[in-house]
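Take a look at this single chain in structure tokens; it is the form predicted on its own.
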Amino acid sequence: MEKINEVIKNIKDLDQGFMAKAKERLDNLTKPKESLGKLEELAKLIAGMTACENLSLAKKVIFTFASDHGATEEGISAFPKEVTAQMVYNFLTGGAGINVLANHIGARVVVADLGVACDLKPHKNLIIKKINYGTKNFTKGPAMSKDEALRSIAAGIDIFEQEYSAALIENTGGSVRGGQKGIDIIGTGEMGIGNTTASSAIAAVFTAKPVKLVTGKGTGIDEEGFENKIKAIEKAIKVNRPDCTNAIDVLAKVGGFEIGGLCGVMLAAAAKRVPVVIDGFISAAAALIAAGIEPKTKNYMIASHSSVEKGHKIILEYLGLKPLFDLNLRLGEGTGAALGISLAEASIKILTQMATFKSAGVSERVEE
């Protein structure tokens, strides 16, 4: 907990001064005021997050964490748990949706094993931070111990900080000056058969909504599987009685190792004033945990999209986050976050590269 506390004490409020400067510039660009709508709002928000003079989002990283879930014993998924490991290999060989979209926006994908239920083959691009071989079946007791929950968050913090430091040294050739950043913006993604079940449980606990309202069909289970899923979540909450005022308790009792890891990434990024573009339902569940640990973490969250999973919309409303788009996505991996990062970068290019009326010699609106 000491490492987590060290990070959260560095999470600050948005910088209102930088937001005001961004608004002033946006209002003086060669366009009618606020005519670029949400892009302008996004640019102002990112300016407040980063508190950076020479704002750029060129250095992009998507963190895709994998873990298995013991609740798959309850028949809550259309796919066997072996798919988790198989998809990790797909990420590493560049064949997954996240690889394609990350390449499209010029982002690097960081793949980490937080709790896959087998030993993965070593790979130069695979980070092993395994907390355990999957969580336990949360219908019979806690998904993990409190210590494992804390270790999963700390692992996410470690992974972000290592990537941030390595990127900083690489980008500066070893000559690091104050104010420089190793990473400009991040996205969060995951892989874990059964993780929509854990996310629905987390959503139900925090939002106090009935399980049926926050539960979807995940990877495409049939009606019988869907009913099993709802019953499993309801049983897990009844058996474990997670405390909605204690985010660590919720993570330990009904969460997942990849969810804890992404929570750690969010906390660490916020402490460095790095914007966090949240992907779908599982990333949003991790955001609930992060915001529960330190509410100011929400200042650094950008919701990329509203997914097909109905619980996702409820989480975003609870957090007060408005998604940038709705494309009926439900893949995960960080795919929605990649598209969200693209829009974020577009908003900053508008802010920094578009001409002002004065610089372009264009006449401004005549006030009547």
Given for the second form:
2 protein chains.
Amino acid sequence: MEKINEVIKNIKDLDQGFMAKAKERLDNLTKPKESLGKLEELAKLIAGMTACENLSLAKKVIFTFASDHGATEEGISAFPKEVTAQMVYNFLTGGAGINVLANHIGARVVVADLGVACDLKPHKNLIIKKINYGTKNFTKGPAMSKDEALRSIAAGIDIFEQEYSAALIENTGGSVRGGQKGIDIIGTGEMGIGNTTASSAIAAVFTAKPVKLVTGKGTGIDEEGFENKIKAIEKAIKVNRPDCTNAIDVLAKVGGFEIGGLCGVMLAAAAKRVPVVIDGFISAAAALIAAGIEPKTKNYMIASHSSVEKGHKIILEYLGLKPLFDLNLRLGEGTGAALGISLAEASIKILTQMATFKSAGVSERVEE
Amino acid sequence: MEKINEVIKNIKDLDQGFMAKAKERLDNLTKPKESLGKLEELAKLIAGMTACENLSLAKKVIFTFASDHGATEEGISAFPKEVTAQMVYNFLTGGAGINVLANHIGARVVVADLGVACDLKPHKNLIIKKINYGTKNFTKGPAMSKDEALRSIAAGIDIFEQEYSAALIENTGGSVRGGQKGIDIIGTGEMGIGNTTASSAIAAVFTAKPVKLVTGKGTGIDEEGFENKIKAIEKAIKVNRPDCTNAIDVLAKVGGFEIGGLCGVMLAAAAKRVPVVIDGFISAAAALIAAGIEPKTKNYMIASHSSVEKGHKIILEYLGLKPLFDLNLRLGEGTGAALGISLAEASIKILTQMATFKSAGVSERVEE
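Return one more block: the form predicted in complex with another copy of the chain, after the form predicted on its own shown previously.
Zooming out: every chain and molecule, the one shown earlier first.
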């Protein structure tokens, strides 16, 4: 908990001065005022998050964390548990959806094993921070111990901080100028057969909505599987009684290691004033944990899309986040976040690269 | 009309074979079936439009056409008419919103003067196809003659075909292999003080909706200007009686030269099986004219966003197009189309670059 406390004391409010400066510039660019709608709001928000001069979102990283879930024993997923490990190899060889979309937007993908149920073959681009070989079946007791929950969050913090420092040294040769960042913006992503089940449980606990309202069909289960899933989540909550005022308790009892890891990434990014683009339902569940630990983390969150998983909208509303778009996505991995990062970068290019009325010699609107 | 007829006879149906092949591949990629939602639908659609092997959307062009509108005399815009010409220079020096977003997505912007009210200084990147020095005030008679309407469409066809041929020679050194295209995808954009007024008139005529329902505040007029705008449009329709079964008649009586030009671009692109990403309200009005001339042009249209201009949604519904996103944009120039093109390219990269279950050695879903 010490490391977590160390990080969260650095999570600050949005910088109102930078937001006001961004708004002033946006209003002077060669376009009708506010005519770029949500892109302008986004640019202003990111200015407040980053609070730096020479704002750029060139350095983009997506954190895709993998882990297994003991609740798969309950017949809650359309895919066998082995797929978690298989997909990790797919991430490492560049064949997954997130690889394609990260390439498309010029982002790097950081892949980590937080708790896959088998030993993965080492690979130069695989970070291994295995907390355990999958969580326990949460219908029979806590998914993990409190210590494991804390260690999963700490692992996420470590992974972010190592990437940040390494990138900073790589980009600057070690001589860091004021305000320069190792990473400009991040996206969160995950892979874990069974992890929509854990996420629905987290959503139900925090938002106090009935399980049925926050549970979807994940990768595409049939009606029987869907009934199993709802029953498993209801049982997990009944058996474990997670305390919604204690985010670590919720993570331990009904969460997952990749969810804890992503929560750690979110806290660490917020502490460095790095915007966090939330992907889908599982990332949003991690955001609930992060916001539960330190509500100011929400200042640094951008919701990319509205997922097909119906609990996603409910979490975003609870967090006060408005998604940028809805493309009926339900893949995870960080795919929606990648598209959201591209819009965020577009918004910052608008802010920093467009001409003003004055610089372009364009007449302003007729005085009313 | 001869040139237009020559083009439209080459506009074909979507290729069902390529669509089926795309669907088959999408269903075998390492992701739950259809979990990339609208991106998958888009990829399938583009496969049907382009009907080519080795599908890529690397060569992206946005056509941004400028022209003036005589109806500005009626006090219908928040900006003075001079802004049209000033913004053309801004496009040419790279300071406008469309320049920034086109750079962001790796697209080229083709800027053309279809009818700006003054003589523009020549510039190596400015195409001059001036039909006239702005349209006439359509509250007093037709905006342009029938001949001018036809010439504006033909000018758009010429501009597209020249760009297409030039790019094909540049990319291939003249030795074109089968199926290779000079341009892979286009976006439409425009600049013209007063052109939302013309577009509302076009929308009202085709959709038979009351003018009030298809008229918005354009660049941001006040209430008085808004009343002027509605009255001007109602008067234009009453005075000119455009025939909704004759798209050329509608263009001539209540349209604009940039709208005719974009209509020509759409027809020419469709004839080459090049997907057309529609920007906002004015581009959608041009799409109405194009679909009026040849309904199959709709096969090649992708609606990028849903604009703040309320007539936009109504036009898209009329055309049977569903926008990909809604970011409250109302700038035009092709800015929304640029973002839409990026999504289209993402969808094609998904289709062509992701691994299949077989190639990645990932287990498929459990048999039900």
